[in-house]
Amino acid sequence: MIRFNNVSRYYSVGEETVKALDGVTFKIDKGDFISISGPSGSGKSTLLSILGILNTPSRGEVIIDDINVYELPPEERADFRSDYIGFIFQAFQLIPYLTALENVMLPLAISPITRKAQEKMAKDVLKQVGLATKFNKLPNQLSGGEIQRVAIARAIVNEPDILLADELTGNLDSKNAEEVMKLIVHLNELGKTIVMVTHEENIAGYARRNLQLFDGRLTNGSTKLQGVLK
């Protein structure tokens, strides 16, 4: 479903060239659950942003469902990202003056479907993540774990095939982190392809396979069973 073919991303810092990614190649099958780990500055977030069609590679190909996404015109690229990919961020990025329901409805704002249908879709995914009684709560009225669940609901309301998560438990205590990861595993069991960046070994252990980056290069891809490190 996803292929990185010799993908590199270089930045110029003064007269120096920084290789954030350097010739990365890998494949992710449909329905897989991958964690990406490595030290700070290893290229994890750059890789995720390129996979999320947010950061153009300096060279190489990113193929999703046999489509070279960076060969698409900008408008088609944006439509493809909206249709295929959901994002879950460490900082949550909820709008503070909107309710949980309104935050989840945001990705549907440009949809041609009626507002009533949009509201039903948002309520359905909030129920799916265990927030059936929190529709009208503002973010400051929710716990950290509940806020992350709202962010997950917002990411899946468009029913994307791929979920990208960047340190999604980084701001949570261990109990809430475990609950959120159980939800992520459940979404994977329902067929979502998940790619997750994390620096936490126990969180990486929820994935089926781990990709390790060091200085912008892929060092290995060891397969593991879910739960090995929990």
Second form
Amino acid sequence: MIRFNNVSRYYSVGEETVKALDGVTFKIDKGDFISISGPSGSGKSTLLSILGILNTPSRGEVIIDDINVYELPPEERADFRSDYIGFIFQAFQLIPYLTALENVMLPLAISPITRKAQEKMAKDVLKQVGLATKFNKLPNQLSGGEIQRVAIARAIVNEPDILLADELTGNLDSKNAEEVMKLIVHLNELGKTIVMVTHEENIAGYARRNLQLFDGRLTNGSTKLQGVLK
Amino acid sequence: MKLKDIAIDNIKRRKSKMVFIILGMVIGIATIVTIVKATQAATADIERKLDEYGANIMVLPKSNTLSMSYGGISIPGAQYDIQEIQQTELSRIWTIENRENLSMVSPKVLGSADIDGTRILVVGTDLATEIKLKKWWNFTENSNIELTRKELPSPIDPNRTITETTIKDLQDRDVILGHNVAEKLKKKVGDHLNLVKGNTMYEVGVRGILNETGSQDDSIIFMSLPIAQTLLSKEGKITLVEVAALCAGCPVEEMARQINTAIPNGKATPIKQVVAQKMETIQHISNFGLGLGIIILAIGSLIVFTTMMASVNDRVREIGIFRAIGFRRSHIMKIIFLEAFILSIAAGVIGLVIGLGVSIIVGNTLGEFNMQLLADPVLALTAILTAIIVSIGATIYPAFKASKIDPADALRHI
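Just the form predicted on its own so far, so send over the form predicted together with the partner chain.
Every chain and every other molecule in the complex is listed next, the one we just looked at coming first.
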């Protein structure tokens, strides 16, 4: 379970203080599928980075599975991130000089798992996302949809409980976006907790609940979406 | 995939930058290796000559002021025909405290004599001892000297050898002619020479002729000490004494001091002092070269620093991703250090090979040293370790900076 207790994040811009997040409180159950939406600058990405233990809040606490994650020492936060959280970014963020297989193996590089076992795990997840024939392709040899599927494979290869996705269909055409979202829904069905930032209503419709942000505040608390899985 | 694979991938990807890093280090390491090797060769060459020369201490009459050359080495403060050491004093040399280090004591009388109408430098000495001392002497094929030399381990320094020389049947009336003397007098082995002293004539036989040595020995006639003393009217007198010590590292300065005390009329000078100036010059050149190498290495480390900094700045996004997927700060530092480590090993090995190559070329063309490509694990290890230390040292800040990259900031720029 994830709990945000009165979380705020302030940035100083010159002499001004910008409230990127302002006293946000919510709860996400294990296996839930949440979308976070709101206009540009509403604090969506800040919320996601705080949830991903990448951005220390100015106030409040973030509790994941009863662990107050920002009370952990920095190196343990990295370990926690590695064990619990998988990131999927809008701009894919694959390492351009590594093949699809190597990109997926990357999170395992810091584990004691042997190279052979790493390779097997990475191949299994690539097959799972439908890229069984693309192991040795470099990112620039793949289509946008394929790249995003490699990014998803990388996010799930070490079997994290939580998947964080930032505008994961933002750079995809509607057909590829649909394919990717089906994959995300499938992962949620397999028990992954998914938190997805999007400004696209139809994409938000895939989630079970939606959090609306405006000027760093939750405007609707936690809304049950009417959207239907497509 | 392991962290080292990421480091190797990065090196492969940034080939030109990495070549630049290696080049900076290679020049520095190669310079240092060249200087060290050349200095080692020059020092070994001098030590070898010193060993070949045999005598480690030269005892000269105290009052001599002019210089003379012997064995290609200038001995300041010697002039023959002026004053001599008394032969009776010599036995005191064997009473010095470090007498166990004494190998040979070779008293000599020097002077010029008219032989067959030609003025020739005469050296009177114990011929057997002289042959033992002059290990580099070779005789013409027909010389009647039964000479055997054997290399034996030194009883004092097991890392060195001593030469045991055996000579058969040398007589008092035997003489050895230098190469030029034999040519000038047109003498060959078995011929006789008549040495005239006033109304007395001494007949001596040519027992051996030296092959050309390139030294003053070519122009000398060597004969037994008593004959020379008589011929030169220096009965009981000694012009100089060569003293051979049993080891290269023995306390020759201390032994010289002891000989000075034992023979008040003599002035004992360690040959090492004579070559000290040569060694000092080599040391100056070596220091200059090492200084130059260190400066080049410093420039190399600056190149490593700037290139690594640039590399870290280029990879902010990549490092942000690494951190986002769970890499610790220490993992990031490890990747950067691994890159520097791999490059420094390459630079160390290449620098070592180039340095050895250059030292051989320089040593064999410019110098007269016998440079050989010998395995020198200490030098190899030092070269590679130096490259590693300099590279890692120059990478500390870039690695630290990389580890401090805030993933949230890095990903915000995505």
